[in-house]
Every structure is written in C-alpha cells, then in structure tokens.
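As structure tokens, one chain now follows by itself in the form predicted on its own.
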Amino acid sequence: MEWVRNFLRYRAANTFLVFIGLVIFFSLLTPNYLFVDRRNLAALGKLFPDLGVVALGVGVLMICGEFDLSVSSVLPFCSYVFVRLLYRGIAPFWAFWVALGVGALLGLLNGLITVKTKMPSFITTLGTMMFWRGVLYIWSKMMPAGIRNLVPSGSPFERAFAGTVGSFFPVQALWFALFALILGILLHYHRFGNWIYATGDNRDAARAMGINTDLVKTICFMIVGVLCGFSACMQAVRIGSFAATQGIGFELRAIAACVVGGTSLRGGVGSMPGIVLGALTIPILDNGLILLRVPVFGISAFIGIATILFVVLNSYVERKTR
C-alpha cells in the first residue's frame, strides 16, 4: 500500500514500530507485568532523562556532521562545579546557571578546536574527554559530595528538577519533552535547522550558499555542552550528591540512541522524533532486560546488537522504499 511505503520512507518509522514492539513484549513477559507497574514507569521517567537530554543535543550535532565524545566528562565536570558552588554558599539557582555556562564554554572549546584546526571531532572530543576527566579526578580527589542539606527535599529548586507533577509523573520527563520540542522546532521549522542539515549533508555546498558552517558547528557543540550542564544539575539534585563517575558511558549510549532513531553517522540525515524515540528505546530495552533478570553486565551486549540491527534495518528499508 502506498501509505505504508510513504510511512516507511521516514527513517524514524522503523524505530517507532520496534519501540511499540518492545513495549508490548516487555509488558507481557516481565514477571507480574512489572514493566507496566506504576512504580517502574515512574522510576523509568526519572532515570531516562539523564541520558535522554544529552542525546537530544548529540543527535543535533550528528545531523550537523560531528560527534561529541566528551559528554561523559563535561557532565560530571559541570556537576562538580554546581556542587562546589553550593558548598560555598551560592544559591542553587545561581549555581545552576554557572554550571550551564561552564557546559557552554566547554562546548565552545570543542567547537573552536574542531573548526579552526580542521581536526575530526571524534579526535577532538576524545582528547577533551580524557583531559577534563583527568582534571576532574584531580580536582575532586574522587571524593563524593552530598548536597541533601544544601538542596533539601521539598524545596522549590528540588521540586523543579526532581519532583513530580501530581502524584506520579516525574518532572524530569517534562524537561526532556520541553527540550525535544524546542530543538525539534529549531531543527525542522527554523532557518538554523536548514543550515544544520545543509552543513551535515555537504559542507562545501553549504558554504557556497553563504552558510557560515563553522559557526553552525560551534553552536551545535555549545548546545550539547549546555544540555550536559542541565542534565548534570538535574542528576545531582535527584541523587542528592556528586560522584566523579557520573556520566561514564554516556557518550556511546547517546550516539547509539541517535543511531537507533535513524540519525546518520555521516551527517545530514535524522529527525527530532527519531532522536526522541531512540532516547526512549535504549532505556526501555535496558529496563526490560533487567526486569527479565538478564545479567546486568550482559545488557550492553544486547544494546550493541540492537544498534547494529537498527542500522541494517534502516539501510535495508531505505533501499526498498526508493
């Protein structure tokens, strides 16, 4: 049928179908239907935005034709800045904005190094990931730092970042939806979004059209940095402490989520609905496998296989629907 072919041409359609399939599968097969239990859904809604918010920015950057592996270091670095400011008596509101600013500056640094040296962003951000992680380990001495007494439960700031809407819906999921909406409008309905797609698809052609591709890439790196800063503060408030190991593995899981959502590793192809679905699919797969009592250390193998299968599926369907 023609409408089916048109639907499948949309790269995120495959992810949507698999997403629905996973929800049904885990809903039926987990013991005592734990997957759809209210407490499990609430916990999932609190946990997935930590990675999901970062994945939104990483997806936009991938469409622009670049990668950012430094998110796993930028996030805990911003978290530590946030916590240290709280310990110095700075109000949470102002500490939050400073953490966002630090994230933006680190993203700006990644962007400037990449566009000015023409170095592949994979190498740039791999280097900055290792550098900032080393600085963080030295600065923090790998010591955890609690903030429960600095951001007490029930305070306005705590409710804004780790509270619930009503008695059930986690506010973290609302933040994820808000960022997805803003970036979706920017990507699909704003001129800057066209510049992102053009830059990722063919940088030389974009330059010929008068697009400042270096500026576009740098702004996209800064978006990732700001979202890392936001996720860092949200995560710190939720768990009530800082740990230098926060965010480890986020760089690859964020890329995997974007790939699962149909974002091309070559740039120029992807969509915000697809990135959102990918950011939801990875945690659902993770959560469902845990409830099925799959060994925790084996879950990464399933996610790796799923990522490869999604790439193969997207490529196959794309060829068949041309």
Second form
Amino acid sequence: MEWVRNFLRYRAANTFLVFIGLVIFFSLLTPNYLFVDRRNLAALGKLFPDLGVVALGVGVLMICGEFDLSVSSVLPFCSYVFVRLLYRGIAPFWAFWVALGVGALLGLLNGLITVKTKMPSFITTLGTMMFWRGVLYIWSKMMPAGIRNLVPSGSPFERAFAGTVGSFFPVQALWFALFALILGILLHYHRFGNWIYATGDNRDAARAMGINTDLVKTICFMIVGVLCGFSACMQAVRIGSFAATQGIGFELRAIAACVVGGTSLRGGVGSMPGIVLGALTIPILDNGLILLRVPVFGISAFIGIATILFVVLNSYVERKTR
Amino acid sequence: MERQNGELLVRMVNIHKWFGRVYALRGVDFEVYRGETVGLIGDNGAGKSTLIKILSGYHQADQGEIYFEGQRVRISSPRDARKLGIETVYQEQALAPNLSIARNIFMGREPVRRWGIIDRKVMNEESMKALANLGLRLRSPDLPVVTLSGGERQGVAIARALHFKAKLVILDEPTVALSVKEVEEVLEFVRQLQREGISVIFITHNLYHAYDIAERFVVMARGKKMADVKKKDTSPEELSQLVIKSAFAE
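Having displayed the form predicted on its own, please output the structure of the form predicted together with its partner chain.
Below is the entire complex, every chain and molecule, led by the chain shown above.
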C-alpha cells in the first residue's frame, strides 16, 4: 500500500480521483451515454481550452502569490485588437502576434502597478479589469465584428487555431497541452520555476536569497497576458467574430479551476498537473450537468459547491499527510 | 590555510539610520574579525536588527561607511551582501516552508544544465552533503521544510551558508522559539561554522545562548553601542547587568 500512500500525498491526487469519478459518473448517467459520445468529446475539446489556456497562466501567477482579475477584460481587448488589425488588411499571422504583444503589455502594466504600489493584486487587477472593459466598450461600441471572410474556413490560419487533427481531434486541445507542457517544465524543472515558488511561499526569504521577486511577479503577470492574447485569437477564429462578451466570467472561473487543482490562494503551493486537472474538471462539470439537463443558469451553483468542496478536501488531505 | 584568524573582516564606521522621525542608529562602530564569533546583544528596539540589516543589504545607512576585507563597499541589496560572502539566517524569513530542503538550500543559486534547467541530481547530492557536514541527517532532500523541526530548519539555513562558502554568517535570533534540545542543536551548528573558520554574528536577547559560543560581546541600547567586551574580561552576570543598565540609562 506504500505506493497508494505516496500517490495520495501528491497534492493533485485528490483532484485526479474526483476527475476520474466525474468522468465515470457522467459517462454512465447521461442519457444515451451522451457524455462519451464522439461529438460531445470533440465539442468539449474545442471549447475548454478557451478558459483552460488562461487558467494555466493564472495558476502560475497564483503560485507566485498574485491574482489577475483583469483576464476577463484583457482577453476581449486583445481579441478586438486582433480583429481591428484584420480589418486594416493586416495578415492574420501578424495580427496574432500583435495581439499577443498587447496581452504581454497589459500584463506588464498589471505587474508594474502591483509591485510598485505594493497593493494586493486583487485590487489592482480589479481596477484594470474595469478600466480595460470600459475602454473596450467605448472603442468597439460593443458591436460584434465578424472575421469569417478575413480568416476563411479552411485557410491555414483558421486550421491552426480552430481545425482538427486527423479529422477529429480538435487542435485547441493540442494548444492547451503544449502550453501546459511548456509551463510545467518552467515551473518544475527550470530555475525560474523555483523562483516562482520561492516568491509565493516566502517573499522575504526569496529576496534575501537574491531573487528579484518584483521581476518574477511581473513576468508571471505577462505570461497571463500573453495567454489571454492567445486565447482571444483562438476564440475569435473559432466563433468567426469579435464579441464584447468574450471572456466574461473567466477571471473567477480560472481561479476556481486552479483552486480545484490544488493551488493555494496564499501562494507557494500548486502544480502544473493539478492546474491542468482543474482546468479540465470545471468544463467537464459544466458539460456533464448540461447533458444531465440541469438548467444552464443553475450550473454556476454546482461549480460553486464543487470549488468549496475541493478547498475543504485539499486542506483536509494536507493535514492528514503532514 | 586560506583564512587567517585575527585579521579584520568587516568594519562598520559611524553608522546612522533614521526611520522617518525615529533615530534608530546613532553613530555605531562595529567590527568583526576573521573566524571570530560576536554575540550582539541588547533589548528589543536597541538597534541590533537594524545594524545587521544594513550589513546584509536590507536597509541602507543614511550615513557611515562599511569596509569588507579592507575595501570600502556599498551594500545596496541582499544580493550584494551575498556576493561579498555575507549570509544572513533570519528567524522565520530564511526558508520557504513548502519548498523542498534541496530547493531551499539552492534558492536563487540553482545548479543548472542547459537552458536553465535545474540539475536535480547535483542539487540533491550537494544538499545532503552540506547537511551531513553539519552533522544533520535528514531522510530525503525532497522533504518540504515545513515537515522539519525548528532546529532542523535552522540547520538547513546554516547548511546553505556553509555550502556557499560564506565568510560571515549572521544569525538573527536563531534560538527563539526553540526547545532546549533544539537550541543545543543550533549551537552545535554554530560550532561547526567556527571550526570551518567562518565569522559569526549571533544576535540574541538570550545572553546565555550566546555566552557559550561567542568570543566577544557587543551590547546595544537605544541605537548606540554601549559596550564591546571580550569574553575573558567579563561574566554572564556582568553582561546581563550591562544590558539592563544600558536599557534604562538616560
């Protein structure tokens, strides 16, 4: 039983168990086993990375001890930048890079405001969230802006962000996996990852050991910004349009995903496997409940219960294993 | 021997520090010789920590000079201090509790292979070696620090200083909140530093913890140095009288 105990000591283990439980539950109980239907899985694989990619960055940021509530504004903002550039006749490839750049810039701003004012990022990014949303609403007049004819279905760019691999596997899920892999290596194998953990776990110690914690935090904010830019373009290409409502609610859902994956709200604790599982669990919960005919507007209630249960479970397991 | 005892390692001259309207250090001179252990004692608020934080780069003096190995130096960050070979072991500030022992020892100075990827094998082996040098046997370098006892934690922080060949180790209240057995453990770590010829500043307000291991005592009160005595010229009773008297003196 030694390996069982070792496995359970791993913080992401209970998320993994609950995840498997949910998959089995939904597989067996949805009408006509709809959950494991090929089309449902394909749709899930297309949709979940929108939030998932953002959540990966938010998780890394939480490990270094900060939050970013502005993702729900940075994302549509980047999307609008992308669409406007397309309208000006810029090739999608370049517009995409500019959108990532804008994401990085807004992330940099979040980081600078947070480390320079020494305010909790919960407040600073609440401010930037409202600010950028206001700017975006004025700039875009909240009108949707279609890009179907600028990024036609079947074009290389469209296939790279909204296509399928081997006629079935949604490419979005591959992007998610790629980012998870890169950030996982960064977090667990690269020296910068150790600085992220140290910064979140004990900032004074990290500083005393010569780590520039302000820089570490700012870079993490920028990672989140870039991922918002990426997700923005991916989503815009999939729905063939900019929508002012893109990304709404992502700020808290991303945090919920990370918490479900065992990331601490106080920083210093969390892992990439956990964050990935969290980013999968929330959409699966969504999807499964919809298939179970739970009214769409009530699903939020279940996500809320699930988040709280996970936090309680995580801290219980933590106390047991220590 | 590369290190020679008796030669001046650090000299702080006429250090002044204000925090807003609080005059925290009022022209303090302080020196440490190579291989020497200095007990820095005084009541809370005497200025011990402020003085040491200036030496370790946490604060900057408003006035005064610092010489290290005879050279005038400017220590404007903890990183500068570490480059000189000054390692500080703070009470609760030295370690990241959820990180592993090895990751703590190498925090900020991780051994890396190509592209900044941490060399775990080297990191783990070197960590265990550094701990063994202190006589500390821990099960695995992967254990999070939070699972260790208070004494063991101090050991991890001191092992870090030892591994990186510090010339001066500053221990800021290393025995606070430790059991009697753990205090003895920490004092044993300090003796190991002494055997390696490393200079130590031992800050404490428990005179008896410092008395065993220090060779010289500096007593501070209200931002000033009140006394600077060799152990052979004093006794614990006299020292505690000094601390009490200088705290109440006008």
